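One chain comes next, on its own, written out as structure tokens in the form predicted alone.
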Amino acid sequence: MDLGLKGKIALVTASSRGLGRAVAEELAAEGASLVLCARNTASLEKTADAIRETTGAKIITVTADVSDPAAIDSVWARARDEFGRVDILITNAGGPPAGPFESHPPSAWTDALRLNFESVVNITRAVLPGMKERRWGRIINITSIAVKQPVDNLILSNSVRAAVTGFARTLANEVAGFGVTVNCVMPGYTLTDRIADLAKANADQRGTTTDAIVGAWESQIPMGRLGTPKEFAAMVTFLASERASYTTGASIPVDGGWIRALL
């Protein structure tokens, strides 16, 4: 199946590592050209010359936190110098610290909405109206399936994903006309350092082993395992190609089937 995407200029935030760098293989696999962004200068620059080895695609970098406006400015003065346009724009941002309501004070409340909520925002306004004047584009958020099943000790993540997933619903409606779609994708427990972190946090919780709290979590996923990278990034690079045109306003979940709800 060819996915249209020969041509197309990527935009992946938080792209060394785990799913953003995924997503970022997946589609210079199909012909796009990219441009990465992370806080690690030294590992956003071994992901770009390993893709670059692999696929010959174009890619440029930047190192950036994408929580700090000036810096998703730097990252799209960048985008636009080098190739002109933005036509796909794929946001991602490791989650915020686990634990329950009364462990986070204010402070981590702040920069969670910074990072997962107003990044998010702040990249999509740089490069919706350039979108909207070719009439083209694809934005997609990777959220959490906690935007569905609220996951216990991850009160940050739920409420602040949760936050992104409206801001899609409703922009998805407003630009619809200009052929522009908005979408989430919704990864479920998948073999990542960000799950790594998590497995640790919630056994010194529950004074238990990672591995027991791995095995908890494959207990609940029908298909009996942790996803893989590269299975979420299929998704997400489908959402990004033409074939998905009519697609839009829509949380897809990647999770073995975690998820119990009905819709």
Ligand code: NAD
Second form
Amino acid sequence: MDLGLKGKIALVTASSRGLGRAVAEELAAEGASLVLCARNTASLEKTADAIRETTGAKIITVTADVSDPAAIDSVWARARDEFGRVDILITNAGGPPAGPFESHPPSAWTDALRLNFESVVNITRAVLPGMKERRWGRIINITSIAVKQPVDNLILSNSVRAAVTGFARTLANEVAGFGVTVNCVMPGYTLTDRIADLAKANADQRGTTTDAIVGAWESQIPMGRLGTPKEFAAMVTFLASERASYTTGASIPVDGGWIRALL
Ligand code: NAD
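Could you switch over to the form predicted in complex with the named molecule, since the one displayed so far is the form predicted alone?
The complete assembly is shown below, putting the previous chain first.
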């Protein structure tokens, strides 16, 4: 299947490692040029060099904290100066801290909203007018299985992902007539640094080992294992493609069957 991604410009936020990096790698392998951002310049550059080497893709990098609206402006400005447009937007960020409700001060809620919700709104506001004008665009938000089934000990993430989903589902209807699709992809337990940190936080809280926590997760997953970032990236890349032109407003799990729901 030709995904029709050659020559497309894709902006992937929070892409120095983990799911964001895996998506960037797949898009580049399919012929897209990339705009990558993350907070740490050295690790971002290292990632960009590695992707250039394996794919030959044209890539620009911008050091930016997506929870800062001014930083989002600078990412957009660099993308526009270099490529003149963004065809595909993948919104991603680090996850908010784990912990039950009473462990979080009020500021944790504000921070989580800035990091995982307002960042999505701000970067979408920047790229959407051009997509509508050209009558082609793909917006894909990386959310979480928590949207369908809350994950214990992740009250901040469970709450804020729902906001992104409401935003995306509504926007999808508003822009469908302009050839712009808006979808969310919900990762299940996927082997990244974030998941290792989460396993440790849960182990510390419950007085057990990280292996025991990962084992308990695996036992809830019909496939009996965690996912790989590459498996996740394949779904995002399809939704970003020309071939996914009639899929919009969807939230699609990549979770090895973890969500126990009919739809
Ligand atoms: P990760 O920690 O491995 O990678 C996160 C990436 O985001 C890194 O490149 C980091 O540098 C960047 N980043 C973090 N905060 C940023 C900020 N403020 N501004 C710019 N860049 C920032 O995480 P991951 O496992 O790849 O997860 C990505 C997202 O998916 C997270 O929001 C996470 O909560 C969510 N998620 C992950 C899983 C999983 O199993 N991995 C499951 C459900 C949801």
